[in-house]
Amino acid sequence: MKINQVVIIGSGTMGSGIAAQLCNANIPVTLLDLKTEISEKARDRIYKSRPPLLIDKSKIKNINVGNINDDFKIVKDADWVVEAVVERIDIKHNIYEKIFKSRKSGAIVSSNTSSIPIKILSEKLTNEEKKDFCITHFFNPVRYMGLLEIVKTENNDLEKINSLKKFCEQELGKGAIVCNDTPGFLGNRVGVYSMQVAMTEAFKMKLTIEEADAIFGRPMGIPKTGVFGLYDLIGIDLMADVLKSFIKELPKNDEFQTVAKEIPLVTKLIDTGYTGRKGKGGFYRINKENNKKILEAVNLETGEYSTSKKIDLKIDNVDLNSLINQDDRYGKYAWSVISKIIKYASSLVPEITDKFNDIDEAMRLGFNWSMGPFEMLKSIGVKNFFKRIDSFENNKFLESLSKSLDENFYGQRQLYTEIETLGKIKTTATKIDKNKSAEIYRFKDFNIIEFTTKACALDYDSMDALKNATDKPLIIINETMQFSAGVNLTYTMNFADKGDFKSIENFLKHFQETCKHLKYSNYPVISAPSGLTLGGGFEVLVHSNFVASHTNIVIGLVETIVGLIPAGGGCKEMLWRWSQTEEAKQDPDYAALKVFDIIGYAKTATSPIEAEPLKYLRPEDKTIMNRNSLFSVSKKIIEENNNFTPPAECVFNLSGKSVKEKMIKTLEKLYNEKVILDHGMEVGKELANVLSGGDTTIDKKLSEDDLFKLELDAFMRLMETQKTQERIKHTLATGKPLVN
């Protein structure tokens, strides 16, 4: 079955998000709502959305709009009709009656509901209609969240369900998991339960919300929002409605009923308008004191707010055993939460799915966990788990495992997809080296490097691993959300605070040598980015010979924001790329001025299509819709380049003083208009010095090493200034830039 046209009924957040992703895949889609003006406004929201739902604004041409009264006839041409209207069963039933009267024979009809069982949605359909009806539960925001749950029943035409799954995987880039018709399906059943356990245990153990969020966060491989922060983000009132739905749908003896009970403080927050970020605040709120914004947190016992306190557990990497073995209340809380999540998730096998690792993948793709409940069990160790666990009666999965004590129970990962993923091959690859920042695997006749730091930030160990991995063709790829957010600024500031600038300089030299080594290695180096690919992360990518990029990237050189300039060859490589243009061949200053504008403004792109005009990516670089395919595409690049030869070294002819003066004039204009302040001027001058070639003239040839030296010297001069250090510290503390 081929899907060439799609109709979406309902242009709210989810309908719009699904429509935008279809646009990204170049699938024509019609968005219908009660009035055409509503659909038009939705199309306008898609076009202007931040973060962008479209990988390129030109994709908006794939959306037509209309209303369900005048334009419903378009349904007869659709291969797939998606219902995404309000969660009212009477409205949905009326829509289905109209759809099935109008649709062409065999067209798929699905609902994007997150809570209503398919047996209720389809109760008025004929048996023939039920064959083609399912739930396609996308997660919000659709472009960025990998999970799609396709909910089936025994009535479905399984061939058609698998055909839809394949389309959503290949064309829409989704991790499409087929599951049974049970309340909350896969992701929300376990995800919401986990949130409730983390919350109720925090109340029970008298932890502060900051303490609970610090533990139920990065140390567990869970996003840093934690539980209370996530509650505020979703909306406390919306979460209350979700819980009511679970209470209604689930059996009275389900463990979910215990953690879903009403909490007086939560009810009070909702009643007083503290519904989360969309309201006056929630568990956290922003208060103003002496014209300064202060983050406050609610006391779980008194309900009063006070200044939020940062909790640093001193845990950079996920290490569940270290966490649960801490002999304090933090360790006790971590064990209580993790063990309950494992017990609950395992109790659902085979009710919601007979493939337990599908639950893990749902948590990875839908909630951005780095490991699901069963991977947590594997990480803790089966024998260790059963030494500490209390009762698990009526849990067939744990009862069976307690008898075998099989430490290798997990088997293959990511069974839901036929794609050869990084996650699958890591279990069969040989780990040949590891340090605190990266791991090197050998698979067949090539190497794989995966960064393991927070946000895959780069440091000396990261560079060591890269350098050591080039004895074979190399793929640089990560399973975590980010390719690399850049150089570890905390690592750098630790040296600066001690006045140890020599160590920073040595690190930068090592960084430069590594990047040059990657570029001129005897074997091909492939970068496979997804998510943040910024600063030093981009510099690793730009020195790779080939790139296979996921559509969801944020890419660019952003060092000027923290008062620095790119010093790992980013300036050099951008200069080289722009110097190869026809315009640069006519005007010797064109490339330098263009790169000065791009790096000076710290311009970023949010997709490969946006990245190409900036020359962050090249036309020959591969673009991949499905993140799972990054590894297999990278592997294919290696197979196609058996006779690889490194590129020739670059030589630059730059104008020096004359082009630098043009750049300074631009800076002075910005300074006079107060777009930049004193330190912005200094950063701009250092960038101008590098991009102009320093003390050179147009007839003098500069090598890559000359450009590396200019970058290094400029970086170090800025790093030693108080104002750059203030910028870095402010960004590390607040996540926001400081203009000084």
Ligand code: NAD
The other form holds:
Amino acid sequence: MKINQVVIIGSGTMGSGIAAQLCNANIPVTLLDLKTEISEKARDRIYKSRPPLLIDKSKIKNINVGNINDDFKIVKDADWVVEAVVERIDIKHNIYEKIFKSRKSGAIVSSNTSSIPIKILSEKLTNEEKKDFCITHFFNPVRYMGLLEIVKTENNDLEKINSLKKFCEQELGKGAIVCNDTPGFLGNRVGVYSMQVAMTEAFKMKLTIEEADAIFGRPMGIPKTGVFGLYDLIGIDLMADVLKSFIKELPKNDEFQTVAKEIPLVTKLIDTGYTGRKGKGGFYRINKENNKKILEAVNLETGEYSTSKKIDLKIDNVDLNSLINQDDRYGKYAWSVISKIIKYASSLVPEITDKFNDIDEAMRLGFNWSMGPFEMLKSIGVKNFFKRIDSFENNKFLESLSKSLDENFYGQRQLYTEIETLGKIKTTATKIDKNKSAEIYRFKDFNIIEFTTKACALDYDSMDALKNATDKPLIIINETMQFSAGVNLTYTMNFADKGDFKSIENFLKHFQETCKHLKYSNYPVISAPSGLTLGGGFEVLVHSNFVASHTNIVIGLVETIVGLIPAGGGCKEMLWRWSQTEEAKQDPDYAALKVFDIIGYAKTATSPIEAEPLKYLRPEDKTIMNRNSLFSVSKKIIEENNNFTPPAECVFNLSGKSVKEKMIKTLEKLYNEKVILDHGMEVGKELANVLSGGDTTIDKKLSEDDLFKLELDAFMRLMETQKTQERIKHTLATGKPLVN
Ligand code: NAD
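Right, and the form predicted together with nicotinamide-adenine-dinucleotide of this protein, after the form predicted alone?
Everything in the complex follows now, all chains and molecules, and the chain you saw is the first one.
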């Protein structure tokens, strides 16, 4: 079965998200809604979306729009028809009747429903029609959420389901998990249960919402929105509807029912318009006092709002055992929530699914948890878990595990896919080294480095690991979301606060040496980025010999935002890339001015297609839709480069003073227009000094080391200024830039 053309009916949040991802894959798609204006607006929304749903604006040409009355005939050309209209069974039934009358014989028809079982959706279909009907449950936002649940029944043509799965994996880049027709499928069944447990336990144990979010968040490997923050994000009213549907669909004795009961405070919030971020606020709200925005949090007992108190548990790494062993309310809350989630998820095996691994993957892909309930169990330790747990009657999975006490029950990750993923091979690879910032694995005859810090931020230890791993071909790749958000600014600021600038300089030198080492190592180095690839993260990438990039990256040199300049060879490599262009051959200042513009404005790209014109990526770098494939593509690059020879060293001819003056003219214009302020000017001048080659003339040859030295000196001068330190502190505290 080949899918060359798709029709989507319903152009709301989900219909447009699915359409955008099909566009990204260059599959022509038609969006039909009640009126053409509605689908036109949807196309417009896709075009302007932030973060962008499209990997490149030009992809919009793959979308056609229309309405279900005048344009329905297009359905007969589609190989796949996706229904994504409102969650109303009468409306859905009417649409299926129309689709099955018009569709091409054998075309797949699917619904994006989040809660209606197939048996109800398909009750009016013939047996022949049921063969081709399934649920394709995408998550919002479709481009960025990895999970796609394909729900099938015994009526389905399994071969067709499998080829749909392959298409969604390969072309749309989704982690496609085939599951059975049970309420909430896998992701929402366990995900919504977990949120409800986290919420009801917070009420019971009298935790504040900030405390609950601080625990049911990063320390548990769960996104920092926690539980109450996530409710606000999804919409408290929408969650109430989801719960109603679960209460209706699930048996009365299902454990879910005990945590799905209506909570008076939640009802009050909805009734008074506090439906979350889209409403007047929710559990959190923004209040304005004297024109200042103040974040407030609701008191779970009184329902009153007061200024939110930030709770920082100072836990950066997920360590469930030390969390649940904490001898205070936080430890008790964590254990209570985690143990209930493990008990519930395992109670679904084997009735709901016989593959517990799929439940974990659904939580990782659909809720961005770093581990699912079964991996949590593994991480707590099987014996340890059974020592603590009170009861688990009628739970076949736990009964059996309590007998075997097999600490190795888990096996590999990602069993739902045939792709050889990093998660899978890590269990058979040998961990040859580890420090607090990275792990080195040996697999076959090459090394793999995985960064292990928060957002994979880089420090001295990350560089040590990289340097030590170049004795074999090397792949730099992470299972977690980001490739690297850049140098760890907290780490750098800790030295600056003590006035210890020597340590910062030593770190930078080590960074530069490591990057050089990566570039000129006798073995190929491959970076396989996904997510944030910023600043120092980009500098690691740019010194790699090959790149296999996921389509969802945010890439660029953003140092100027925090009052610094790239000093890990970022300026140098960008200069080199731009100096290889035809334009640079005509104009000796072309490259320096171009890079000044890119780094000065801290330009970022949100996909490889956007990255190429900036030369953050090169045409020969590989682009991959499915994040799961980053490892196997990188491995193939190693196999194809048996006879690798490192590149020749670069030599630079830069104009020095004359081009620097041009850059300073640009800065003065920006300063006069108040686009930049005093410190912006200082940072710009330092950047100009590096990119012009400093005290040089066009006939002089500068080596890579000369440029490294210029970068280092500029960086250190800026680092020592009060205003750069203020910028860094501000960004660390707020996540936002400070203009000074
Ligand atoms: P939405 O309200 O954003 O969009 C629904 C669209 O369907 C609207 O544009 C509406 O005009 C259109 N529509 C209504 N009746 C129609 C008809 N007869 N013919 C053609 N179009 C019609 O809804 P949504 O959030 O995109 O949800 C769509 C489906 O996806 C629902 O089944 C929902 O349960 C499911 N879902 C939603 C999410 C989510 O996060 N929003 C996630 C997963 C699944």
